[in-house]
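Shown here is one chain on its own, the form predicted alone, set out as structure tokens.
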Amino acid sequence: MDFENGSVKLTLDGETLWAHIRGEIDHHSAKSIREAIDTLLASSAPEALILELSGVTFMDSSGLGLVLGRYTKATEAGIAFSVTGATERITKMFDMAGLDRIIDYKERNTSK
């Protein structure tokens, strides 16, 4: 199941919903994301959510919201979350702004 809007396309793969966010998460763009996400999260009941952030090309606070949220809706829900594909100043944000305590974003290195 696929569904895509100018901001997000959203993938339900087994049982994992990943969030494909490309270009700039500001107070215009936040809303229809996070409506989208948040509207096949209820139908789908996925066991996780994955926001993949690698066509981010811009984040205000607006995006900060946005991932807080959505993290909130899914733990909620007993749905495992977590965000991939965070740049560099994405990921000062978020470290900024404490996320680093209870998101997992940060890419991690699996090879020996």
The other form holds:
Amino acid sequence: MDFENGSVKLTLDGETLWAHIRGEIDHHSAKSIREAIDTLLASSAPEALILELSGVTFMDSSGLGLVLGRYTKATEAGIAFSVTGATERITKMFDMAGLDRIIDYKERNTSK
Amino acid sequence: MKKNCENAMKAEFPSLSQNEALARALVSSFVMQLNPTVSELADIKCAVSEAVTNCIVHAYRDTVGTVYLSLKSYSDRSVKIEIKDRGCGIEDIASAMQPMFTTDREGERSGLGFTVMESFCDKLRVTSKPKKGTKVTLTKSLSRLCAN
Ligand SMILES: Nc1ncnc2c1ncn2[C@@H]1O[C@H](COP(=O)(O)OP(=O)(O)OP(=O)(O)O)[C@@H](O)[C@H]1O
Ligand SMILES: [Mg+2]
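Switch from the form predicted alone, shown above, to the form predicted together with the partner chain and output its structure.
Below: every chain and molecule of the assembly, starting with the one above.
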């Protein structure tokens, strides 16, 4: 059975903070991912925060909470927020939660 | 049509957050015997994760209690999954099941767990008694096996 506990790798690229999340995001793993992002978000004060989700293999409503929570935090601090790399499965979750009204997670530049 | 129970399994574990992944793995292994589609399996894993997480974060909020999991598969390719706790119970089930309803105070829960369970399963039944506990029953019918 291949499952990997959710984890995050953070990289600061100029004024942009990238959070590459991978593995399974549930209530158990969300806590440390949240803390890691929030700590660097506060100390580096970037202009933008991007959650990169292409390595996420599972997400439930705790993942929705994680994304929405970071959206709220960033927006309140005047930091631009975006999500990239959402798989078909994650897009299904986001759609169900009505996230498309506040966050743009659908890749526009699909070839052509 | 008469349907027979073909396989069954029970498990119980303490309400520790690392057991959310354990519950998903158990249910996956059980359902895998029925050759579900990738998306059916993902739906089931997600719904189970919601119900088990609710036992851990809500039912046994400030304590550790036991989470009871029961799995059954039937001859018509339906799967019935019961997730039970003896925790705080739910006062008003109808309100609790409304999208965006949450009693979470830390502010990182979105109140979408029941919505996920409802949309990823064919049937969701919730019974609960305050101070006694809650039982969530999820039913999902798997599509027919195709010859491959
Ligand atoms: N097993 C349970 N025992 C006691 N209360 C529960 C239980 N399951 C759910 N609840 C109550 O129902 C509410 C709604 O649950 P739901 O899973 O939909 O949202 P949530 O857990 O609050 O947030 P999310 O699942 O999106 O992280 C909870 O906030 C809680 O008050
Ligand atoms: Mg929940």
